[in-house]
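What follows is one chain in structure tokens, specifically the form predicted alone.
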Amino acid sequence: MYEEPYRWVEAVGNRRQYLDDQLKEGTPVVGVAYERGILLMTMSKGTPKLYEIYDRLALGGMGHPADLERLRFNLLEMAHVEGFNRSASDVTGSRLVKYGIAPVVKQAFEEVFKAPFIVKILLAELGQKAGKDGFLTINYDGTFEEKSQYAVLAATSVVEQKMIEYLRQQSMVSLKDAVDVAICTWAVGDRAQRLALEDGEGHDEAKTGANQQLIDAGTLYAHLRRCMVEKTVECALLDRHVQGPSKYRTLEADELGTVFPTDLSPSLT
């Protein structure tokens, strides 16, 4: 009797030891405002990580396709049906975080004896006006952060901090800075990443992220162009310029062209 709580703990702990290893080799995504509106951006192998959930929210995801798919279902019908029984001002992310998914995430992950989702997940939500644009996170145990300015999602807290710093060294005012910033904040982010797994948690360049390196502009370009070789880049806005009540658009290969940084633009073709 004494011993339950104890092998609820225990259990528990294996558990996050067990997601942190599926999430290893996850794909980092990144959530930048700028005056437009904010940008999400983040690589893929053929399964999309970007998604429109209702008119002014967006979302970007890492981890198991299935498990994030599903995920997105709940938060589409969620906002429709508080669109519909309510009206568009009430859907919200705070709202669609805090009374709707996070509780089934984190019922997921406490229930040892069922499935957990496989699954970070960042929300973006798209003010009325420059200053007023946010951002919420949640990890796969159900906790949640809101967030302004910017939001990373990565495979470790210690990868998603060093993602952090890189972007507070940073300003953005127009798409193609909000585009550079999110690319080079994602190559520090899967750079990270795999110097982790190459290395291990010991290893002093995976553990202190030699800073110097990571935040090159020449070494995060030559990164990000051996990783085009085989993923596609996803860019998605929520632009408060677009007409109509949705204001979400996908940045087709066109457009990333004229915005994307000289030394990579040929390797979008």
Contents of the next structure:
Amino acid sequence: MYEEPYRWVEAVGNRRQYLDDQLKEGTPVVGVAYERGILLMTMSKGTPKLYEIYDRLALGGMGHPADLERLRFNLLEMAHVEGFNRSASDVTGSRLVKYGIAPVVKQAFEEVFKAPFIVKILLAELGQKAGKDGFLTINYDGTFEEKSQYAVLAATSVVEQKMIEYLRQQSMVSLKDAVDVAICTWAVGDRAQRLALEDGEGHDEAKTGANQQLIDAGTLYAHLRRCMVEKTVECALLDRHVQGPSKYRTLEADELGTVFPTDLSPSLT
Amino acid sequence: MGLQGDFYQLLKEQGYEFGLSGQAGAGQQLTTATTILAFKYREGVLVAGDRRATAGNMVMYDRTDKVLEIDRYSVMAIAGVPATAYEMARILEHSFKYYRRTQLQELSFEGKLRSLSKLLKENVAAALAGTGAVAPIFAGYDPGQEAAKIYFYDILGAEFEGVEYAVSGSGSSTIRGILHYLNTWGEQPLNAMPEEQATVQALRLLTSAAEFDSATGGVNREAGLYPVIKLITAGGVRMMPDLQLRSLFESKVSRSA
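Switch over from the form predicted alone to the form predicted together with its partner chain, please.
What follows is the entire complex, opening with the chain shown before.
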């Protein structure tokens, strides 16, 4: 019956609803560029959400862990084969996304008899120098966007917009700045998602970004403290100053403690 | 999917073929590389190689780097046909990275050794035909066991552990005896030497090899050419800078100093 155009459009529309529903409790992901490179941040319950892809590429994802793994492996295979056959310089986020996984995700989304990927992906790419760092985000339907300075993933575009609005008002120079901004942005997103879940679509704050500036740091920190009881802060860097070709490293608890906002440090342990 | 994290298998699935045909270059004078050595010293393991590449009696290149950093904790030194050896190094480098990134853990030191062994076995036809023989040394620091390790291979892929030291290449017979002498009757065994003393010994050993083997390049002070010396410790791989080598050579190795 999906041969009829109207039925097919309807089926795709249903998939969109299904995927939005599946992702509504997902954990936001934040990527920000700072002077030494890129920071990716999220919170997770056991399963990590941040990964190294290639020498200067890192991945953050939200959604179903098995789908995220499949796409992660796709990216890893493409990146390493390309790096081997050509060179590390030829492995770029743009090529991996545009000619690699975005078409795969789109095809899965539109093949209505098969399962779509329940994921959203953020690919961060460290530039050769500051100011050249970039981000690519891929939605579950295969649409992708290129961004510089920062990028986010959240359950809905409304929540993502709130997070971007918050980020626009911040400046990030040091790693400490970047961590502070990233966790607060994450809190903005997670808080908005929870409000939307609790109060449904009718909740004013969940629906618009108008009162974003009213959320003060104290409220965000309080939200973070609550989240940190059951979740673990996950931070990864693409650090230009790391020796050797591979620039990815995770921020382990000791180092995270030194750059985490003092008010929140006790919640890390 | 990628449970095995095997990059070489992935390459083969995509049509990649490693190794030269057994007959392709038979009878040709192939470029070869010459003297490499590794020994354990107080803080880790030192790996050194001269810089000459030859084809028959022709010096092809005198700036070859035969001590190749494969990852943060391991180094492969090459003796034999550079074309094959460099390809092996590239495969290994990508394999170790791919394993770490897919499996979210480092490949064990034993796993790394096995990877090299497999490549050498796949290269047997070319090695026997005389077109791609490589006899490498693989050395590194095993963070899991907190120990420096040295292994060396014959051209067929047989693996041997160099308990204290290993040598390979055409100049190796000269320095093998010296290493044995130094380690047995020297003022202190090799594994007790501090970094500077170990570096001086490596410079002296390669200078001795160059004295008796025309295919091993010695130090060329006029051109500022010194051997490549890499040190692998708990902190990872570090290359000894030329400036330091020059200073040590002039003060502790050169007889005209």
